[in-house]
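Only one chain comes next, encoded as structure tokens, the form predicted on its own.
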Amino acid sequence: MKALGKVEEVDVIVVGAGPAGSTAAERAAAAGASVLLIDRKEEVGSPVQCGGFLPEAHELQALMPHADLPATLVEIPERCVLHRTEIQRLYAPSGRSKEFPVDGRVIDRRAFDRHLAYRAISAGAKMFVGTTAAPERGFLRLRGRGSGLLSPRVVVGADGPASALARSLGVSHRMEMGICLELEMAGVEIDAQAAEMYFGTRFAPGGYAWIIPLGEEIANVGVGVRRSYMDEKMTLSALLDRFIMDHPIAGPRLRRGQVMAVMRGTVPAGGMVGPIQGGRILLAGDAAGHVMATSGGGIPLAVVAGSIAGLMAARSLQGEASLNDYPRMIHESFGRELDRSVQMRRLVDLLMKRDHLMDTLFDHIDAEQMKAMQRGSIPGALGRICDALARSG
């Protein structure tokens, strides 16, 4: 452990090291300022709590179009690719398909956080693991290896969805969260060109489940949804494997598979919620609600978010910003793209109660308004399906 000073001043504190953390600290550090990256895990990127899919580049700049990609969304080595897949397959409850393409990378996410992490200290990061941060009395207080009060100039809170950097802003208590179980799966039938979504409330109410190939035979299988949707007799457990063994298309190929590793999380589902900007604290990534609702996707979104974070708090302190505008910069980027996915989801959310009904979407919607679905965008034709159903009560 290492004890502090009675009050160490140091410029900026980041609070977790995940994709928007160490992204924050190594843009901060890049330009001059003293940084301490702290997160309360003992290894940075481990357990793993993402299916660890990630478009490429040129997809990217499609979701965010607006966005300035950092270099790290756009060249991942290539020790952090596990596979590449080129389409992505839609599956109504009925079984029916859609499918689009999609040049996507399914990274290793604890590879991708601890290249991240080391960028972030090769840029002039401190940092502590096994260390947790709570404010106190206009002070952070660090607990673990790391041990002490900090005064902080500026702070950034990336430390996730149940963040106390967000509490403190009196923002995560107003979260609506979805629930995810993953197995990661060899000796499987996939298609492994394809990274598949299939949707039902028998397997995934209020949510979906997924299969990201690893490879040939090796693949993410998994399930997210969020509690309002769920009986209160069921677990996720048993969806999952309710998934697994009875669907009537993926359970031919999977129920033959062994785990290899079971992974948890929580995803924030209803987009992002205010304030992300109090005082000298700044959220970013998850702890702010920068997921794409749509999708559950939020690597891309904590990235920017960090590399934003990360330059209005070196800016601020060279005197050439306020951090006030930190929320105007997240909405230039991709606030109005997270909007809308919010948007869409909550016509969706419409749909998805009864299984006919999203039959009755995939029917009307063909697979490049799909694509365009994911991105934010809504159909003329979910509109009309959503106004019938509000019509008839």
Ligand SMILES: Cc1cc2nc3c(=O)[nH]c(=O)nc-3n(C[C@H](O)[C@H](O)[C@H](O)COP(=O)(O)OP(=O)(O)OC[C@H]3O[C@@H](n4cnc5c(N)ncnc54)[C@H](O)[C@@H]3O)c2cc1C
Second form
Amino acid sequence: MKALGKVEEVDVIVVGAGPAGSTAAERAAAAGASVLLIDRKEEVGSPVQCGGFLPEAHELQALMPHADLPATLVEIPERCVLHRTEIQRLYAPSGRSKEFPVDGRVIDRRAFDRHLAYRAISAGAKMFVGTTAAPERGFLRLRGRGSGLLSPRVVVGADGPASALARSLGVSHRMEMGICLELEMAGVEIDAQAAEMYFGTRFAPGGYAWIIPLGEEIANVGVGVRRSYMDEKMTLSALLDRFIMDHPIAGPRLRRGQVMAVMRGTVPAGGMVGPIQGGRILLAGDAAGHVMATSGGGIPLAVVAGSIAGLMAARSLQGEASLNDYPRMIHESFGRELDRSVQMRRLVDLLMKRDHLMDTLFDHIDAEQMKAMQRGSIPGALGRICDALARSG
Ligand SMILES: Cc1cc2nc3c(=O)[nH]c(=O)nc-3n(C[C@H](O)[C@H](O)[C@H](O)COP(=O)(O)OP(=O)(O)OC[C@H]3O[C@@H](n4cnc5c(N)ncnc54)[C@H](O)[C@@H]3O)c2cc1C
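Now show me the form predicted together with the ligand, since the one above was the form predicted on its own.
Shown next: the complete complex, the earlier chain at its head.
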């Protein structure tokens, strides 16, 4: 296959070379399918739209106890890991904090995405960057460096939060989204061991602000909120500025820092979309809403879902499985934890509207319970409230 021009027919086309897509392409190619991986970006992994926080493998296994973690989540080459943290610290609107141990890696997303794409190519996948896919009357239209009207036997839609493949399955893109703005800042006085989350209506209405250390004096500093919680006149950059300049705890540590990069993007916040499979299309990662609603973390779920999608694609071609089994496989892998994280977030939503309610929640939950909540396993009475909320829709 040439690097430019008309594309030949293949068994599987994977749309999107993020963590979900490259993992799907690797798994399908390794199982013997002919695979084409495409991305509309000219360079895999760039521009980065991510904080890069990824818990260590044992933390991920606790987060998704039923999932088979692909090796790429367990052993990450050191050149893709910028920094490691040991603590997660959460700040209430009052400024009081609680912390618990979480072994975290902060990955260089550009390097990580390229590493995953390289593995897919090594497994036998072909690749076209600078190529956009659009569903067209039952076919897939490719435009850009690679072009053609193709009819692959399986399409993996790993095309991120604004997925065209998801829309073609009728997924409403009114689905709940978090909007995020993040700055890479140098010259900041941070706690390099701690990934921090800050709550409060003044700085992060309907979401949270974060500091993810990239080293001793360098960090990703961001804010992720939901539009419906924001004052109409408020912008995301004004909110982040306010956090950096005025937050009573974060401000003094951040305000003398210098900005080295600006990143923005959206994150699905409402859990798994329905349907995640239709005909020969499988959705994985952000395209399918595979993001923990409590944290906005999507890298681990994207890799796990991509791996299942790639395997199911190959096995269906070999007549060993049906694509219709894909949703069940995903549900068995991490569906319960993902659903729980949505229920948890809905409960916290009620409290997020009033700072004093969030403060009360903080005061009544200990650090271990907070860690459990972040993982979507909900302690005692809170769990029962979530179940009741889920039943009431
Ligand atoms: C500011 C921000 C910070 C975040 N921080 C974290 C974090 O610290 N930890 C964490 O776990 N998660 C974080 N996330 C979420 C995480 O980035 C995503 O969940 C993750 O990237 C999902 O991977 P994916 O492969 O599904 O999609 P993506 O990584 O979005 O990849 C999708 C790819 O599809 C391509 N594409 C889209 N449409 C087409 C098309 N029509 N044709 C061809 N190609 C197409 C895109 O170019 C893109 O490369 C953050 C998100 C944002 C926005």
